[in-house]
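Next up: just one chain, as structure tokens, the form predicted on its own.
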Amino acid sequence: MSLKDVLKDIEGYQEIGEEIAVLKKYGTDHSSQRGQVRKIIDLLHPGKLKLHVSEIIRETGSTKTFRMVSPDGYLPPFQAGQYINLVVETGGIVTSRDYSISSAPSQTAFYDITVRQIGEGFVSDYLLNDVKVGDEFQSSSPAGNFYYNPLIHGNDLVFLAGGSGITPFMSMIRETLSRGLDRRIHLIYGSLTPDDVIFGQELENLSRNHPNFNRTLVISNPPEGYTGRRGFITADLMKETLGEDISGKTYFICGPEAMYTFCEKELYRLGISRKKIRTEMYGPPKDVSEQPGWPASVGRDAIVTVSIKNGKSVQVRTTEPLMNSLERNGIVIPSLCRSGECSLCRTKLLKGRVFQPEGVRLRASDRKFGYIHPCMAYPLSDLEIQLSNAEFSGSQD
């Protein structure tokens, strides 16, 4: 029996058949549109884009903003609060990492980025002191979930930002603004010193002018005679600054490590509701030997072997992601958010044991499989791992 006279024992069958044959007769032809759906995604969701440096803006002694344009005078449409992937070679390594986009989504002929130098900071670095004018690079298109949701969110925010977790608040605050958007925004910017603050003119500048736009600074180490708010971000400082009304807004943060932690408790003792904070990602924590559950048997400075299956062996540390160390010896796993949540890294783990911290959103049939994402995994041992998209540079064993 053929596959026709089985679908002809469907029931239905018949009339879509003639359904369809009226159609062809009397619908539109749309066949000249064929492939029009996939260039329409193409254009808003690019797997990759180029980009080159059409501006180098110096915003403070340890940050700059790099203004990325399309070659081709394209960049596809974000939302406040999103990032890029920047994908950079240097000292022979490929590697990437995330970057919030700064500029408002409405300026839509440029990306800006705002890198801030960092303790051994290998790609801020790079960008800091090595990037010029007219350099060019490739990047994700824009993504990420930390942006403004008009539906669940309300009108009446509170911005948490300590020193470059700026960035994706500066595009929410100069959109609202420009747009004259119907939202009330409160910035609490936590800063080193006054000389670290980003932006600070322009964020002192649009408070003066706006009247739905308030920033409160703090300074954790301040100079000899400041005058203005020290110390922390505190439910004390927050209940002061915002008034009465605490309960009815909606809490984004965006900050070091950290901060997180120390925020939420305070934001728990105003009596704020999870479902009313917003946190960014975090990318791989600054010493994971003092996280949580990280095992006191396994040193700091341990070296383990790990293989990939019908490839090769390199030599890593146990506390740096297995990411960064496949990227150190040639080895490039396709990556986006390099902090445990957008699951393109997810590689099956065959042997041997990884350490993931707080936050790592694994798919629990990953849990059940054995997959595990190498921008937020630490080899304990040695391992053995399946590689299925990665790409390969330098000299093969």
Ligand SMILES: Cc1cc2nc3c(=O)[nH]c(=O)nc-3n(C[C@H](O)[C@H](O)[C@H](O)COP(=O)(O)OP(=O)(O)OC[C@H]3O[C@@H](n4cnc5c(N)ncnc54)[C@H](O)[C@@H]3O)c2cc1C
Given for the second form:
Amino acid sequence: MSLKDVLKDIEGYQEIGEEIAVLKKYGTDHSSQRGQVRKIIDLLHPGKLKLHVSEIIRETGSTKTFRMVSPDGYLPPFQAGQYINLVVETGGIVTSRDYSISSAPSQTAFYDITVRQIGEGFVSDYLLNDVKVGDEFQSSSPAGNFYYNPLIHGNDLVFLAGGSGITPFMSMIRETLSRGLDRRIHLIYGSLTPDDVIFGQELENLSRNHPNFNRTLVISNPPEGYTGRRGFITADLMKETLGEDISGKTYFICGPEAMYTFCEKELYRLGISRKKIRTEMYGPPKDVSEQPGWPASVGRDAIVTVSIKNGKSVQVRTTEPLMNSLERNGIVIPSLCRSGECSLCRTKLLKGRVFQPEGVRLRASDRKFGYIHPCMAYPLSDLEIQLSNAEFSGSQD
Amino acid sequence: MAEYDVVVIGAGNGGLTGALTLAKAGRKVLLLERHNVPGGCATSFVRGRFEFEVALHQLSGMGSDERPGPLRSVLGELGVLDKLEFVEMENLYRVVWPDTLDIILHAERAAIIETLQQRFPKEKEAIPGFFELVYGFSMEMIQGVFFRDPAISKEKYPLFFKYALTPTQKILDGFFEDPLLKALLGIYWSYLGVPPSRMPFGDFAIMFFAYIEFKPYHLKGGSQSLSNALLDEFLMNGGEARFNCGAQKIDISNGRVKGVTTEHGDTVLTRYVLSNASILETYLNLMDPEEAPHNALEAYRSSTIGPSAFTIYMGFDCEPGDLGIQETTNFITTTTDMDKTFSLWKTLEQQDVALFTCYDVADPEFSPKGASQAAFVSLQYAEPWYLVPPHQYYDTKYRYADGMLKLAERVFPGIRDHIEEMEVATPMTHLRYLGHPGGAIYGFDQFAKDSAYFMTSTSPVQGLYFAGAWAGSGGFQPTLTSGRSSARAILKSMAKG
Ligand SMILES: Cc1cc2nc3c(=O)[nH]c(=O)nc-3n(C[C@H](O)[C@H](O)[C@H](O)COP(=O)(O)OP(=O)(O)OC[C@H]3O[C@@H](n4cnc5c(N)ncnc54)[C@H](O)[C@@H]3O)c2cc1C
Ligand SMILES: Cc1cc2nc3c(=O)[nH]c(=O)nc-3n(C[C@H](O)[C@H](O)[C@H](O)COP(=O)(O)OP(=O)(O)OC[C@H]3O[C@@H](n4cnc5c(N)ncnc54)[C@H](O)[C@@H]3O)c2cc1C
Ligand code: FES
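How about the form predicted together with the ligand, since we already have the form predicted on its own?
Then the entire complex follows, led off by the chain already shown.
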């Protein structure tokens, strides 16, 4: 007798067999669920979005808002503060950049992204100079971890924004005020000049009409005769403007890298604990060779060779993120956060050394087994890497 | 066109051990994974200074170097033991019901009996008998079924034949009066996702036995380190892996696997596919409807999609001791009615049983110095989440998480104020990351009728094999083992030509 036959002697076997026979007739017809998993995922987190520019709004001399709609009318939900990764093709190069959504999540008809031209910016130049109403884009669905968590962040919030770093806050402010949520917000917003203040008028109106919203503007490079606040977002400024209970509030920082390093220090000076501080990584640092830990022995703009296993070799600059250099050479690694956080670009380093600034969030075992996040990895020597999306062996060599 | 001996779809536990077994046997293997890391459930993610463990609470079947359990042997044969560091837990678990019960079971038979006898003096006589049955049954099952005794019979293995399919609740009721005692002894039911009234005693006994005898384990670096180690060994054995690269379609002709097409549109040739994707996804969405074997699908009519999970991952800015956390594994309950608890899994109502695991108790290096982390998890079905309109998803998730956190706070007051990082995963999160129907983490429901005594995962499509939770039962030990078994079946079929 086979094992299967013997098992029939187990007490209760017969009854269960009968139950199964009934269920075979009246049970679940799984084939009705064909395609369902994909559909359910796509309602919340579609892999890719198709977006059309429906309107372009000039915000300041250097900033425009692009209103993005979906051709099929559906946009997935997001949490105020999240971004999309926008894919662009310009000058024959396919790359992508992240833009925080500045519209409120309750606005389901469109996503606004608000882009500042940074001068010498590869993508921002293209977006501001060339993009017209009707242009089509592909993007990721909304992502990122810079958002308000009602379970732990409390009702008393301080937003520290620098330059285009106002965008995620705009979404949070619009959401809080339009939904009448029980949160108090104080925005401290630093800009270079008064003309650079994005959403200035709207912020003024909102603060006038909503007692739970305050704003403080601070200008670092004011024109002569400017009467408002000057300088940076310092501990003193916060002490002066935030009133009581400074340590009970939750602080959100978004802006250029230099700004949040500065603000974080100021917050620690005020005795704010790290769990009360949330920061958005706003992409790679402007000058990586100034980062702590950058080896002095490696030239600022030295050129090294990156070879891809079973693929081509390319020359790259040490001070450019590996991902960007590869894109310049037509090699696109999947990317999302472009800040070293999300691990989408996770790639195996076979030979050589890279520099990954603080803040790059590698899993311990990824580090152990030699993986890097190329969006925030800078080659320090000749490298060999293994791409997990390279051609299949045998097809080409 | 590139050609492989085997294409493995999915790098979950089953896919990884399957791929590695095949590569070690010298086969040319391509492993396709839709996510960007290997592991499926067995992964981690980073928030701030914390690396959160997604799934693993207690690894079963490991055993020590001196007394290796079955899983240690599997991992040893696969050649990954020296890439890993294991952490043994002294205690099985703590069960706590605020103001009612608080008890810790040491992972040792005699100690458990003593603890229980002290706390439940009225049941003093019955307690050792229950353990005798658990042990006696398990020994018979191991000898008769696992070691495939050719002379297996009712007479030779009476306990096995009598109790294998008996509902666990019935056995507990037979031994004990006190509902608290029954609830705390049966609490591992939540690891199988089947309430004691419907959980076959065979499943319960062997799990309970294995956790006591081989001890619960954890891994340094979490389950991601195991997944990474398996992948590393696979690559070293000449395997090829693609991430962010799901399988889109299995090409079949004349009832035989011919190749696989990826989501990027690349097609490779192969005569064998080992699928770690769910059986349903494989038949329904990875095949042309005309090619999908109708009969095989019909065979699953009697099966239902199993539970997913709802988890709050918390990173604390202090050490476990500062929060009164003394145990790694804490089951928090406010009921003895497990049938009701099970029915709550199909709703968005507040759960009344959940598991609070703090990894840093057993492994103080798990989180950065001066910090710690916990996962608070309850199983839950996906259905109630399907009914939440997408634009209310985040609000609903926070509201639900808030209720869960309040339950945890009844045992660990003040934890909320120490949460530095937090992430909430719903069944929808698992659905998204695993691509399984219902976001199921143990595959199909595991009622008696779904067990291997009645179901088979053999496919009528020539060259198609399955590994993982959907093809057997869920959990680390079974899925890791299943990949190896399916790979062996493929090797056998290849040898036949
Ligand atoms: C989560 C997130 C949200 C964001 N949200 C917004 C937003 O809402 N609005 C917004 O305007 N921006 C936002 N950004 C920034 C945005 O993604 C882009 O970084 C920004 O538009 C600049 O991109 P670029 O291609 O124009 O500049 P890049 O060409 O990428 O240049 C970026 C910086 O690097 C320097 N640089 C340029 N070329 C090189 C080179 N070859 N080597 C070394 N350095 C170089 C530039 O001087 C510049 O300082 C966000 C970024 C992140 C990560
Ligand atoms: C919160 C939680 C807690 C748990 N706790 C425990 C515990 O304490 N102890 C225990 O033993 N078990 C536990 N489990 C269960 C255990 O983790 C799972 O049962 C087991 O890991 C499942 O393994 P699997 O082989 O079935 O693969 P899965 O983990 O289900 O992975 C399947 C893989 O296939 C991939 N895939 C699917 N479709 C495709 C496709 N078309 N193309 C390419 N790839 C595809 C998926 O992306 C995924 O990586 C827990 C699980 C969770 C989520
Ligand atoms: S794209 Fe997110 S880590 Fe590189």
